[in-house]
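Listed next as structure tokens is one chain, alone, in the form predicted alone.
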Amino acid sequence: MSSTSQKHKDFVAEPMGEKPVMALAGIGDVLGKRLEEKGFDKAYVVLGQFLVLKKDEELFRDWLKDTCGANSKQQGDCYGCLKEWCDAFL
């Protein structure tokens, strides 16, 4: 049974607005900088990619790994965070 982090809970508790990419669960300073360098500077830009990939977990995890080098836990945390946010707000 997996538990969610405080960062995850904080993110999914409210609309995304202009939150930085590092507000996403699983994305810290290092991955955040890598994503920013590739144009993914805000959480909503990563959400856009998540939606373009039709919320598919495998495709999103692969994209995150290829784009910023996220490990399996980071991929899962970020996917879960965005999925739960979408379930609540879309």
Contents of the next structure:
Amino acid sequence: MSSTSQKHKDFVAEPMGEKPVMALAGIGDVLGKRLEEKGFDKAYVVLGQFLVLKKDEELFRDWLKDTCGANSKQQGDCYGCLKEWCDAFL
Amino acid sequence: MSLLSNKSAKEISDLLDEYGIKHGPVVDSTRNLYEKKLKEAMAKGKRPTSSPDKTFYREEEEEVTYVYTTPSRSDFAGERTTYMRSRPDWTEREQERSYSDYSRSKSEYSGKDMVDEPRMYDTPSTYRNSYVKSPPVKSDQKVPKTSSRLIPLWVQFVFFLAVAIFLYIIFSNMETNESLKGIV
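The structure above corresponds to the form predicted alone; please provide the structure of the form predicted in complex with the partner chain.
What follows is the whole complex; the chain from before opens it.
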């Protein structure tokens, strides 16, 4: 990814703590709502899923698409965001 | 035909490995995803790690694995009318073929069609599926059920006879002498 959004930068700048799932890059209101309905109400829960999928890009993208209907860009943004966060803090 | 959802997490994990799908643990939140992936892989007709030799049959759905002990494998002449039945749905299973002795299978052939014992599979190699599954003994898993064949048994039998007769005709025409003893 050549440039990252402000949201991405904000997210990876610090430990996520209790940030809501909407704080993830690529996840807006609509997708956030869908994720919350499925039980992924906090960013760290999605992080958990990301880790359980072994941080694999394809798996995570597929999962995100199946779970909340994210399109390719949103999948990529979210994946990149979480990956970078993990690189920094995990 | 058992559903993916009835399988244990370990079985799903094994299936994913067989299809070469990279995966993490099969837990509640990931199970759906992996089942989907397996379905896609099966639908594409991807072969799990079995033989490439399937000219006639395709796997519809990857399923349970079978246990077959393998005694020594003997070579057979192609033209043999004794047709030993293996498992019924050898068309769709990845498994290991066992070659036991004829005599046992001869007598048992007519009777037991769909039995879950290791059976010998004696056909010309041209159209049999040779599955190469390396571990000789997995766990004693499920039993082959009587599911549908892609090509019915009698058709295979007739085809085999046709091939045998065809070869015999060729042989007989190759030999200029009248006596054909010692050929077959």
